[in-house]
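Just one chain follows, in the form predicted alone, and it is written as structure tokens.
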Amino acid sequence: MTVPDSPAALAALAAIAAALGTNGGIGGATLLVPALVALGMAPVDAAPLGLVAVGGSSLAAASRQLRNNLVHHRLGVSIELPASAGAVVGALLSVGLPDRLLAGVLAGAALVGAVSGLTRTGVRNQPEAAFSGDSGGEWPGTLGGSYELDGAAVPYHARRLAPGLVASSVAGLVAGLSGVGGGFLKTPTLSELMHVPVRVAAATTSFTLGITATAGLAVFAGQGRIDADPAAAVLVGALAGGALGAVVQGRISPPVARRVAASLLVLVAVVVALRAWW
């Protein structure tokens, strides 16, 4: 029996890219999908699985990134709009391309990611003493806030929104064509596009995955790709590792996590590019 034939296998896994993806705010997706493909799943049955994950982990993680003050509600629902409705965009489209096509996009647009993550090195966001009062979250009415780093308040504020905004679209085109949730372009988006502080950005783009998910698997419902007992194995891992990432998430340094993300970026584009082209 292969790891896609077994229940306990399939949850174990889903378990694991959970906690990796949610950590590095990419989603575990993003590392499901290409390893189901490479233990021998087809791709047209490998993303609904994927998008399974995805809101099952964002779902698990969503609590404890509320109670840290990371979530932006204001910036998650401006960058989910075009998300959505890319992701149905790509759901629709998916069932018509070529494996070889879809995963030099793949490949691709994770070593951008990749590339953006381990080229810039330090802190950008800085505590500032003038906001030390604060309590930490979002700013009502603005797209900045602030988060606690080692006890010290930073502050934040979204830039180049059109330009975010236009990479959403595309992250939940990807996110449908291939299932992976479109988290692995939407956090260096918001990061590094957007100037977000990393924390904020894995966990805004951790929270409005589900979204993203739900939309797709609206439509690979209603196409007949979703097979309920692989299925129900994926949500019961992701939801586990979704709620672990979440812990570790809060955890870890800034810099830390931005070399989490990158190297699980590479190791995706990888393992995609060696599937598909040999």
Second form
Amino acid sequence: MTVPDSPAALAALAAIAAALGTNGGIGGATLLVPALVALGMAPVDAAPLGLVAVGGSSLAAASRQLRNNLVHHRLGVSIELPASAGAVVGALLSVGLPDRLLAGVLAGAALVGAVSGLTRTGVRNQPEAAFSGDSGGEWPGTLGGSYELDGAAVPYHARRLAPGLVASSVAGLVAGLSGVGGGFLKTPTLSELMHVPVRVAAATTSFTLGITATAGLAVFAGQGRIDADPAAAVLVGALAGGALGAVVQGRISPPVARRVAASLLVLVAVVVALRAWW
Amino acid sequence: MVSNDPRQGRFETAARLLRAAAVATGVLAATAVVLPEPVDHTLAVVAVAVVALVPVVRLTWLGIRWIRRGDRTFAWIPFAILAVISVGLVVTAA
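Could I have the structure of this protein in the form predicted together with the partner chain, to go alongside the form predicted alone above?
Up next: the whole complex, starting with the chain shown before.
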């Protein structure tokens, strides 16, 4: 019995991937899908399992992230509209794409995300005394809000919406094609391109990844590509790992979260490249 | 941070429901892994279905909430996403 065939091993692998992925804001499947493929599972079978893991880890983290007022729903749905469209198109096209082409796109995008996260130091958005009575969260009718950092309110406002929407559609396309969720593109898009604080970016990305997963799974279900039995094992691991990742996420500083996410992205790029060309 | 913001705790009910959904999904999936056929397969299908449907419910809830509050800038977006997902289903089924 190989690892992809063993329910216990599948659950353990999904738990580790979800804990790391949620903590870094890159989703539960960014590490899981390449690992499954490296262990011998066909990409066409690994992609639906990846999106099940993405949905599971997003669900596991949702409650805590809502209570922490870290999710910006208006920003999330704004970037998710093109992402869902991309996910549907990607899932429809995924049957006939060469593996090496997809691997090159994945590895390149992951490295770009890692470099963008590592080239900036410090916290961009600083606490402001004028917002001391703000409980945190999104401001109705806007793409702005505030979040709590070291007991103080930090205001922010998303910038560069148009390029953010384009990048999000690419993330959705990659998610539909490969099943990796696309969080490793969305979180850097929100934090580096749109200047959203990284903790808000990670939580908002986690919210949107659940929707992306649903969009892709709807197409995969129609194609008859979802095997519910291994998916249940992946769900067990993804839910446990996602909950653990969310607990850690609220307790680490933004620069640390960025470095963790960037390190994970480099790891993903290496794994994907090795899989394609080794 | 001491807050007198009336928005504090506004997502408490949603947070509780999402936690309940996560626990229910976990129980369903874990039971599916340990039980014999054919019960395991049925529970696995239900668990995957719950994961896929929670974002649909959440989007619907957000859209209705923003319509009630007059947030016209954003209220249409959740329904547009649901339309995109529906198109994917229809195209695949066709």
